[in-house]
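Here's a solo chain for you in structure tokens, the form predicted on its own.
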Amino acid sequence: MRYIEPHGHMVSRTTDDYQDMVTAGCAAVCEPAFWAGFDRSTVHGFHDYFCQLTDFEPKRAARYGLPHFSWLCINPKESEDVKLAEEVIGIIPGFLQRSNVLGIGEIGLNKNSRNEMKVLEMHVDLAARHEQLILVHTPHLEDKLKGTRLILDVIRSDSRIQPERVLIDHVEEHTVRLVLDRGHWGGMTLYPVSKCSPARAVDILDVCGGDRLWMNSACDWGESVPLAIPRTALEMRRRGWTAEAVDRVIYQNPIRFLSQCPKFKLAAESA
């Protein structure tokens, strides 16, 4: 089996997790900015922790042989102190020429605050003006659906942006066709406790289809599970998908966006 981490904290896993990876057939993992489990107090630590996603982690996955590419942003979570977030966003253009950055995520909402609501414009400002692509955050529970709304319509408000450029995260079966409605990506996120689980996220395929979809982990500091893609691989073959449409979930779909980034490449493609 092989597939694409698309979506996945390493900075927040142990080396161990890297290598299970790889053993289970990872390709290459994905990295976007997200919360550190704390709201940083300046800019200065978003710059290093920009440094540790584009420098050092892409150095400890090599060290199993995992091409390893980041997103960056500040994250919703963060968003409320609008100040703050001019002086970052200020910050990443600096970093998108790095060879690993594949645009600006993962930005969206948190609490769907006016705040929040602020500096996601300014993100889709950012994305539109160095042409990057787009992964965005939608909200947890009870405000997903809302969330996702007013996602889509501040997206939809930017002429600049270009549906297929853009991945929506964390959909669920009550979000999933107002995404691909849109002309956008749409990412399942596999979790334990929340969001969706295999058995949930193979129901959403049977239903919508394998057209722009794809799973992740996010295998962050919370309740997680890094090999969650390969272990839903197997939920689907067991209802009946085949090998071959497993793989164009898990491998060709995250590699069909992401190379809209000419800096995705796999060692296998640039050989």
Contents of the next structure:
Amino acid sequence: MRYIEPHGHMVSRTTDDYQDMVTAGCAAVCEPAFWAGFDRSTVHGFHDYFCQLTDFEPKRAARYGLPHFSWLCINPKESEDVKLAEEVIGIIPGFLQRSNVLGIGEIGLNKNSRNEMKVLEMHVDLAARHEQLILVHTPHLEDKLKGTRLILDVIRSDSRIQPERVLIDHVEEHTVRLVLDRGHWGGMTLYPVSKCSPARAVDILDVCGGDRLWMNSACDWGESVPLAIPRTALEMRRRGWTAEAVDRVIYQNPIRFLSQCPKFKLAAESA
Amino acid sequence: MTRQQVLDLYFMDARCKLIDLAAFLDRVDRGTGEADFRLSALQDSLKALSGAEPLRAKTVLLTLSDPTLEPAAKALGKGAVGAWPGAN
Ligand SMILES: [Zn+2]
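Right, and the form predicted together with the partner chain of this protein, after the form predicted on its own?
All chains and molecules follow, beginning with the one already shown.
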């Protein structure tokens, strides 16, 4: 088995996780900028984090032979402070040329507030000006439906954005169609309690087809499972999916979306 | 998959989750003090299980969701609780 982990917050994980992922067939990991569990107080904190995502973490992953890519932004959970967000967005262009940066993400909404919306619009503008791919976080639990609708409208209102260059993450049964019908890609996050269980993710693939969907563990410092993708692949096999069909979802689909950024290249792209 | 295959693969898991849910509701009943909107939201969403269409998961999620579209004036905190408390 081979797979791509398209959404993992590896700065929060141990080297044991890297070893387990590579052992299970992980061929690349992509790390969106995330909330640290506390609010960073200055733009300098973000500068150091972006250095970690684009310099230190790729080196750590390389020790296990794993290509590491990243996405940059100020996370929606820290977007209530618009002035700080403006400062952080101001330093991102200085990092966009780094070799492992795939685009702007994970941007989006958390509590669906006006300030979060403003910062989302600023990020979408940044992505458009620099022709970057976009990775979007949708809110949690009861806020997801509303947040997804608001996000989709913000993206549609910027005519420079091509829908197929945007992946809307953390979709569930009530939001997946909204996302796919707009021409975007959807991401299903495999979490122990919230978001999707492996069985539900495979249900969504059965119902919606696997053309523009990927799966991720979104492993971070909270309850999450770095091996959620290979475990879900096992679920697919138990349900009669062929090895080729599983490979299409967990390996080829992420490559199809991510390859829209020319920097996403895997050294040994073989079976 | 045939229905038989689905049952073979998932019946025990569903049975386990159903009994856990029943035990949770019993536990709430045995508790003291007032419950809040989360309990009534859960009870409302249980009605979706007796629906005739294979849209039950979606319906449960919609029942627990904020259906409004107006952005909030301010983000009060960062977390979510799993059910919408209503407009007030
Ligand atoms: Zn994330």
